[in-house]
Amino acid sequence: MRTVAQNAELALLLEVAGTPKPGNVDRHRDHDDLRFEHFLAGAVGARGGLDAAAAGEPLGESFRRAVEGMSEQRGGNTQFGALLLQMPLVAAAGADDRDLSPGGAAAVVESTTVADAANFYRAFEAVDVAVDDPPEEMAALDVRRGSDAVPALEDRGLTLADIMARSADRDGVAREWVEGFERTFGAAESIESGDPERPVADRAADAFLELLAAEVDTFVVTQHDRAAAERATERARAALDGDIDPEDLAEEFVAEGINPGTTADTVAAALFVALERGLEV
């Protein structure tokens, strides 16, 4: 029987290797400067911060020492989205008295503190992650800014769950922090209830589709703009409607560098999920 840690590892996996993904590395497409190795190894030096988190140790410290571990392997952030993600669910799925459900993980989130906060700002010294540039009041609490915003974060007493509802506007990963979760739990039935026959990995492919049809993929927003990141969701609706073949809308999005990879990362969430609940893989 697999722990805990050992789930999130294969979810983080089973994710990247699923496909057709459209605009996302997967098992048959690479990008210019990131590849599917680099994934591999990142869900692999990730597994540290997992057990931690698990375990029961403090999320934020956790979560910096799972991206300290993704980020050794030469194609920079492969999985920070997803391990964000992943965190609280890992530890409500980890404590005697908490379950994996969306109020397990909604009382992680409302447990976590400025320690927390601080350790989360800290991961960001080990890779470059995209983000959108902060509002004027919050410049100081610029994530990119790393140790140097701790001061601030300690001065305003603010853990890591009011960082996430201070995001949850502009970022899909915060938004899931504060609405309990929702597409995450949602994808996860999805891939649950999918055809037996197909692969774990593929179902969850297919579940990345369905995500990204119903809703703006925020990262494609801070690459590109929202205009962009409409059309690529209309386009999704295509594909899951039939009209463009998704092999195609892969390569596509490839090409013109249209990458959801919020997207990925609550499929990420949601492969956990599902393989904590029974999925057999």
Given for the second form:
Number of protein chains: 2
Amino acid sequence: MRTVAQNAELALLLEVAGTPKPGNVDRHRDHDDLRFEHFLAGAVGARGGLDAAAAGEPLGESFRRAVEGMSEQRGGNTQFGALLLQMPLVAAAGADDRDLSPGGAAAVVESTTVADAANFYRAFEAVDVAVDDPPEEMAALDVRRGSDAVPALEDRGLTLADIMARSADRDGVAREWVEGFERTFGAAESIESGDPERPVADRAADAFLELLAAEVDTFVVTQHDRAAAERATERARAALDGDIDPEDLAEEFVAEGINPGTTADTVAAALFVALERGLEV
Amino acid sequence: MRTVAQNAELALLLEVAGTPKPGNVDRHRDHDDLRFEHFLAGAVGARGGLDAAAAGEPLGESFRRAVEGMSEQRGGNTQFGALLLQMPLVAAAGADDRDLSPGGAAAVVESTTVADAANFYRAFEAVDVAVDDPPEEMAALDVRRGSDAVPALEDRGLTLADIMARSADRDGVAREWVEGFERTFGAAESIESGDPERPVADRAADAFLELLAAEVDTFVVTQHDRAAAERATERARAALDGDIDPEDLAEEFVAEGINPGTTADTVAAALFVALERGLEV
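Having seen the form predicted on its own, I'd like the form predicted together with a further copy of the same chain now, please.
Time for the whole complex; same chain goes first.
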């Protein structure tokens, strides 16, 4: 039987394999400097940190290790958000009193410490992550400052859960941390309830479109603006309604530089939940 | 830095991602019941056995563990041959006196025991592997007998190296074991000397074609016959010479049910060697 960390790694691989996943690297599409094989290496490299999280080691340190390992390829940031979203779920699934549920994951989030927050910040030193400027009162806590922000964190006594709460209004991954992983568990159910004969990666691509059609992708907001993200969601809805072929939408998003990365992160976390609950590949 | 076992796992993933790899599952092609995602799960599942081999645990037991883990997906045999070819290389790379060279790998082969052979046989119980009928005097040692063949092995005192030597005339993986992994190291050099801007998986696909053009694939001999295998090699040579588009050859092989699996196994082992020697992804 695959271990908890193996399921997390496999989820990352199945996520990137799923196609069409408009705007993202997938089995059929590379970006210029960010290619399918970078995601393969990223998933394999993240494994040590996933093992640590499943073994109950501190969440922030596990995350930092996963990101450092993920970064050992030439594509840059492949799975930062996916790993951040998976971490509390992996910890919940790996715990002795295993509780892979929204409540169990929320309990992991609640238990995070200031040290976890510090390691979260340190993880940003391993890889360039696209983020918005923080609100002015948060400037000292800009994640791009990496470990330079740690004294400010410690002064204010902020845990990783506190940091996520402060970003939840503009970052979809942070929002999942705060809101009990509602979208993640919903997408897991969607994948699980798909045609069992349909490849898992294809069911994951379906879930991607459903998620994007339901809610704007905050990574698109960061890279472009809210209008672009709202338009991307409208287009995803059109694809879901059969008004545009998802393959054509994929070409359209690539041409426009639309990359719904947070939605992909959610699918990776959902695949992990589904695999842990027995989804067969 | 990725561990030895992580590089072996990543090599399996890069191998299946490389395209076009005429006749095999690759990033762009599935077979009906054997799909890309089965190879992803196979590579992840094999990891425990790869970890064991890198840590110096007995080779046969490590292989059996790798195959059992690999088999936890619905596609059946995805990487049996690739793992068998990787094992001595992984052990050589993981040893305290690390010697990832033809000589180092040959020394590992030489050191195998009857117990390693027994676990090799047991590995056949985890998954259906296409093999030829053995010569009559070897009937008691038919691998398809699995652990039922172990008493015969023990009676004759055959090590895993002995078993490989007895199959080298009809199995390309066994031949590599016997002949110092000559093709594997040659293909590793070919991948390493490719254009560094060209994706690693594409360079691996190039190496696949070169290998197939140079020598018949014994898996094709097993599945069809020698004439079919010789014809496949001629066609690969034509593709290499530019007389046929490799993408068209891929369609041709799929239509004919030609699946040069042993050549793919060699590429997976070659990718491992190249990654261990510093190939960047």
